[in-house]
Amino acid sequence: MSNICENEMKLEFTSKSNNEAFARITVAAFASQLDPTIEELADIKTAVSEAVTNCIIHAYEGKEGIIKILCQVFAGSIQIEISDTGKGIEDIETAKQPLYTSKPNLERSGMGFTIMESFMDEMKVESIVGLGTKVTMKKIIKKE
């Protein structure tokens, strides 16, 4: 697989919950140039949904902020970087545990990172408390 970026898309939007669907559909439309299967596209949409929802609920905690998405297409794969300038995550390893949620009162499942990891081929979380969080995910698109 080539490490040369063949195409790139940047998206920036306000952390409103109705923008989650917009982000998911836009990334899916961009990913479609790789001719993914319906299932691969659904995986990408689900992972993007979870990452954006995390930014909306956790990063900005009811205040509005900016969510940025950077998508890069490589030969046979797509890399999606979703970042915020919110409060950050104190303990990434704890946050990545299945069923862990910092918002039990909102009936959050605590499965966001687990879902992202299971639907994507690679996932990395970087965060600095007070500065924000960046989730980088990669999906390999298998050609038949």
Contents of the next structure:
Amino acid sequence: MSNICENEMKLEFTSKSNNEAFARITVAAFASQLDPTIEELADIKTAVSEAVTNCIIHAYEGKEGIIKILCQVFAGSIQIEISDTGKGIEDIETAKQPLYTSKPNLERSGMGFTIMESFMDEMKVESIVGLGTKVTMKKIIKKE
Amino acid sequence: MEWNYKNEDKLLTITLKEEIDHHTVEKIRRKIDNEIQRYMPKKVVFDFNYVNFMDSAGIGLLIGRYKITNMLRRNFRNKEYNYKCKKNIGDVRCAKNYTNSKREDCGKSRRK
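The form predicted in complex with the partner chain is what I want next, because the block you gave corresponds to the form predicted alone; please supply it.
The complete assembly is shown below, putting the previous chain first.
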């Protein structure tokens, strides 16, 4: 698989929940140049939606902030980087546990990171408390 | 979202439509809870056939409604769902069955 970036896209928007649909649709539209299947596209959309929702609910806790998305297309794969400058994650391993939620009162399922991890081929979370979080995900698009 | 209540069976069918995410789930949740409290049905059925997109907010919605119907000693069922939310419905089943099993088991079946 080639490491040369063939195409790149950057997106910046405020942490409003009505931007979730905008973010996932934009990333899916950009990913469509790799000719993915509908299922692969649905996986990307779901993973992006989860990451953006995390930024809105957990990083900024409903306050206004900026969410940045960087998408890079390689030969046969797409890498998506979603970052915020919110409060950060203290314990990444605990946050990644299925069904774990730091906000049970909001009726969250605690499946965000599990979905990102299982729908995408690679996922990496980097976070500094007080500075922000960056989630990097990679999806390999299989060619028939 | 549409709902249909059959008095003879005390069956409330809720047909969810379009996209279920953190933004849309708030409105849907309020409506569903209102309908459950209004009719006090014996059975609640969720129809996902017309859902185009669903993320973990939809799973939270289902788990929450499952808890409410359980509390009211009502039956809860996911009717049909299309391929677009098939994977996520699997997560709801996993969460429902999660009692003493290991957390790590969740989502593992789909991991490569």
